[in-house]
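A single chain, nothing else alongside it, follows as structure tokens in the form predicted alone.
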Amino acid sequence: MEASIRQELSNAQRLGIMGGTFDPIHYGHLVAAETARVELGLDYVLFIPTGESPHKNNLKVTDAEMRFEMVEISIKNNKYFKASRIEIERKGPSYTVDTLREIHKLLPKQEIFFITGTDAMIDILSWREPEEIFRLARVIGASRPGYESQKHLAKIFSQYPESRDRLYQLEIPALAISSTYIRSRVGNNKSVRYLLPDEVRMYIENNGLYR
């Protein structure tokens, strides 16, 4: 982790760890990462761009460094948003327990909260050590409205009765947009404006991506 960041994180108590592929990063993962920071009282949420994904094997995915610069170009407005590049400099596939253990081992005095989309969540059985996940971090689910997900958070903590604790979901309007929906959009020559900061749309647009 760049010393920087550690620097400015180490006062921090409870931090929130955004994960994604941010393909690109939009106003559902923005308004996300803000309604967990207010309603958990986190004091900084830190976004860390995927590297080499192991879900997205078979998918293209544009050039991390690509990736992270749209990030930084979305938080730049928000004092209490960082971004990292720990994920993109680690070779090999990023997996999430990895990363917790690494923050950990760099901020032990933080509590970590680990926020992702409730449709990633409950996969996280597929996940690599799914119990040192929760041993390391609140896991907290960022769903669109409506979204149906008891039935697998069921089987979640019938495997892992710890996770109950550990384990929550948060539900987030802004959900309803997605990266592919984004991609998909901007491939058939269709209007992203008010899915995305303005800045993101136009490095979109500057550098050819998702045509």
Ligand code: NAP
Given for the second form:
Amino acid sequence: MEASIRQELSNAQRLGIMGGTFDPIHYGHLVAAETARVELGLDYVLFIPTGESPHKNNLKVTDAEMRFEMVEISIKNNKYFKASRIEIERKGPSYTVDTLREIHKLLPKQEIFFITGTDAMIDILSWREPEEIFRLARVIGASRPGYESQKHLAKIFSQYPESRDRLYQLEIPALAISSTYIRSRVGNNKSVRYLLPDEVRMYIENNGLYR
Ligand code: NAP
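For comparison with the form predicted alone, would you give the structure of this protein in the form predicted together with the named molecule?
The complete assembly is shown below, putting the previous chain first.
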């Protein structure tokens, strides 16, 4: 992790980690992070765009540097939001357990809340070392309204009883926006205004992304 970020976060007690591909980041992600910050009393939220996603065909994912730049542009006016290149710099697939271990090693006193989409979270049993993830962090699944995850969560709880007080769902109405929807609209030459920050919209346009 970047030394400057470690220094800034060293006084935090409760730290949110916002993990995602962010291809591109949009207002749904930003509202989810802000809601989690307020509801869970987090001191900071650290955005960590994935480097190489273990579950994705990376040919279809935008260059990590560009996804990172879009995240940086989006959060620059919020003093509680930071972004880290920790997964981009690490070689090989971005396993969440490796990221959490590294953060825990550098910031051992902080309580960690890993925030991601509920549909990503319910697959957690297929991730590397889920038990270790539950030990290192609480996992918050941000969901779209009406998203049904109870059946999946019950399965996780029965297989890993220790996850019972480590997994939560947080409903975020603004998550009706999705990166897939934005990519498809850009591809069809339709407006994405008001779905994501204007500067990110300009970045997409200037770099010819999702065409
Ligand atoms: P994804 O499949 O691209 O996204 C799944 C769903 O969750 C999408 O609807 C997505 O909406 C939403 N989402 C993703 N991140 C979000 C966030 N931070 N806040 C709110 N909604 C979010 O999932 P992904 O982005 O590749 O992975 C999510 C996180 O899980 C990453 O940090 C990844 O490293 C981790 N993960 C780890 C493993 C592993 O360790 N083996 C495996 C899979 C995922 P949008 O498309 O609108 O973002």
